[in-house]
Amino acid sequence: MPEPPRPLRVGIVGCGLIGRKRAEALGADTLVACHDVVAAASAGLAADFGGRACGTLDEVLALRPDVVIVATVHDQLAGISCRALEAGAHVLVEKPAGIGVAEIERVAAAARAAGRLVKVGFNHRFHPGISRAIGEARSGRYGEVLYLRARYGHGGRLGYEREWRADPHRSGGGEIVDQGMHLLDLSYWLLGELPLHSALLRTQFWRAPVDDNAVIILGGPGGVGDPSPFAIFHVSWTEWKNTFSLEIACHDAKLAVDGLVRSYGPQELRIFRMRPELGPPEVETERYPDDDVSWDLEWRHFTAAIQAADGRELLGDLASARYAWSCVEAAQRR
């Protein structure tokens, strides 16, 4: 029998709320270095999970990590990402995986000339029944996919607007960027890249520089007798219940994914069969514990890739963030 792969050594710089989640989700590989600009916050994290608590990022490569997960501020995704790959380790860099086409493209040209794995962390895409309604559409039992509409919000908290995603030379974008590229990653899953339709970006409540709601629609011009796919989203700052609700139209069938875990409610997946006649449909409803397992699917699968070194494909990577930073350039300008 083969030997089981060995644990890979891990680095995390960016040792907040999602340094920490990844740490959790862990397993048998081992935290050996963390790094964060506050230390009180890598010296928790390597109190709680082992590892050493640098102080600087020099620190945590001289280490020599298998793997570097960066989970900063936006405007340090990229330059971090590319000092982790030139020292030889894979990355796994949380969206939108820095800021801008130029960043993302930085980013892919030196994992090229590091020979190294990039993922970007769309954890979404690893949520049971977001992953079953992709998979169910993709799978054409259900004909040609027609549209994807979704909503995302959440209502922000007091002083959300000095935070530093309100701050446009940090986060690159408001609300279109914060929950926006998840729903665009989730597009460039199902429907490959579509362009931008249109856009309509908002500044209703927070008293900040950057969009708190953005309304966007990928197809193209479109036309009477054009049946090609088209997707539309609202995300929102301003959804004072936490919402999650996607929805995918197939020629034969709806699927319709509700929640995602605790303050989103728990997930819920139907799936609309229509009869041969039409009319009321048939109805299959799964639900799912409201235990988000999406940061340990997502580790095990880029843990896999790395193992594995076969080429396999990486479900949420470089090419989908630069898709998806090019629908917000091109909102943003407009």
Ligand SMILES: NC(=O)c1ccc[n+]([C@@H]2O[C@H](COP(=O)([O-])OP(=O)(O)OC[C@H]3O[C@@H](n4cnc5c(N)ncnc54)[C@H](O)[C@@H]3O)[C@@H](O)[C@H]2O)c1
Given for the second form:
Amino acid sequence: MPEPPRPLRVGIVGCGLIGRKRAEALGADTLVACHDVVAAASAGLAADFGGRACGTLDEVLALRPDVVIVATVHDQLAGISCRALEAGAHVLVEKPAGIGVAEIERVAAAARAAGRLVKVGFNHRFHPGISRAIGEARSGRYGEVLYLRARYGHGGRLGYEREWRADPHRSGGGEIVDQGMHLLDLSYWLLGELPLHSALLRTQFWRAPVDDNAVIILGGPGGVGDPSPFAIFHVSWTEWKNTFSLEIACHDAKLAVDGLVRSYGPQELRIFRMRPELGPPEVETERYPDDDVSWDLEWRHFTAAIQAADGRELLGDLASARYAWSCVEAAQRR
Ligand SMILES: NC(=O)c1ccc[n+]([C@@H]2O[C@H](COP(=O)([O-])OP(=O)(O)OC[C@H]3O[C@@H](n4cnc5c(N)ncnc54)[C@H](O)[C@@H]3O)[C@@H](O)[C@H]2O)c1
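Let's see the other form, the form predicted together with this ligand, since the form predicted alone is already up.
Next comes the full complex, and the chain you just saw is listed first.
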């Protein structure tokens, strides 16, 4: 019998909403330290999950954690990740992993120099409906992918325009960075590096110097006669009913995922299989339980890669973050 893997020693930097979600998903691994610039946030996390509440990042790193989870505001993600890598830790950094392509490249260089793994928090890949839909489409079972179409949105909350997400210096952009990153990551997973075809950014409701609605089209210039795939997304902070919808049209079937559990509604995957004679498709429906398993599954995927140390592919890494930022930067420049 192989030895069971030893529990990993984990540090968390940034103890807000997502730092807490990550702590809840640690399973058998141990939180040894956490840090937040708001002392009450780190004290609260340590009280609930154990480990030392540290006053500085250096204090966390001095405890030599195997992994550091970075879940801060966006302008801090890359710098803290580099520091953790230089201290010898593997890093799980929340999306968007920094601000801009240059910061992502800086983290990638630090990871190479340290010989450590960096996983980007693209937890949407681990929602079972999304994971099955993309897996089925990638398998080629239904022929070539024609297009990916997705809508993702929420309605903010009172005072959202004063939160860090609405400050471009701290966030790097509005909804295109907030939820758009996840759709760009899923498109990258399915279709690779499609170029940005066009983008529309708007600020319609929130009084902030960032986009609250973004529409993105990915794909080559093409035209009539061009069968190459494309993707089209709309992400919104004025989606008054939280919404997640992802559709993948293939040559022989359409796969549709609705819902992201909880406030986004139960997750359901429908596969519409075309018959040789076309007409109404045959429909398979799979419904998933209403708990969000994506955080647990993503953590287990990352820790298995760390323990195996065999260079296996990480689902959702810096290559995807780099691609997503190249699209966002191109959209913002226009
Ligand atoms: N995957 C998802 O579905 C998802 C959802 C929400 C947020 N996120 C990402 O998670 C990250 C955190 O978002 P959140 O919703 O938890 O935000 P949050 O505001 O709840 O928490 C961020 C925390 O970081 C702390 N912080 C800021 N600068 C710091 C520094 N230099 N050192 C230590 N702590 C610092 C803040 O005090 C705050 O407590 C962001 O990158 C965000 O995009 C991912």
